[in-house]
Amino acid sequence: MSTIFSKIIKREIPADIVFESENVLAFRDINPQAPTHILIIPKIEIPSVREINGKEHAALLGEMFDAANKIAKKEGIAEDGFRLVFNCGPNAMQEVYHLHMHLIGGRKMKWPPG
């Protein structure tokens, strides 16, 4: 199953990237939700946190929260704050079923978030 995110890995359509690694991609969210709003991805296809297997993904999601912590010392969101997301099913707003963190900030957040 193709999806958008895959297609931004292909470089099949325009990104606004702002990290990569072999195993990962960061990139802006095209609707923000604060002044900062990006999303990590796996370069690898995995429809939502149900199909993580800790053996088998542990390393890689490790890549992600590295990257997003780098990502929010590039962004200069490290020391206010920010809050990592990820969506699971449709109750829960995943639109695209491709695994994704978001890494907000740039702002207070609220509590509680939903």
Second form
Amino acid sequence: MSTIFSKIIKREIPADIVFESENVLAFRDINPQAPTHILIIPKIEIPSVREINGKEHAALLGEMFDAANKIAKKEGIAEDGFRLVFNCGPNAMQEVYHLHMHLIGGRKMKWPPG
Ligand code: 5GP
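What would the structure be for the form predicted in complex with ligand 5GP, rather than the form predicted alone?
Next comes the full complex, and the chain you just saw is listed first.
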């Protein structure tokens, strides 16, 4: 089922897009949890981590991590470090069922997460 992120991919609703390639899109989270909070998504619809198939999606996931590194450098947070998060399913409070990697940085974080 399509989500709000499909609408962002199709430019049906606006987003602050920071990176785009053939297979991947990245845009700022509407409700940022840190000075830098960017969502990196595949353009194809994969609902969550549970639907990832290593063989089928390896290259795509690689592209998402490459995008994360590129964006982190551009945002100036690569050296101090950042957090990459995939929320998967209800216990992790996943809200949007279109696979997305949160790139969060620009402040010191705590561990364990809430
Ligand atoms: P999840 O909880 O599913 O891992 O994260 C979904 C994220 O998407 C949340 O951090 C939320 O703020 C963000 N989000 C939800 N709707 C929109 C939207 O329409 N535009 C943008 N830019 N971010 C959104």
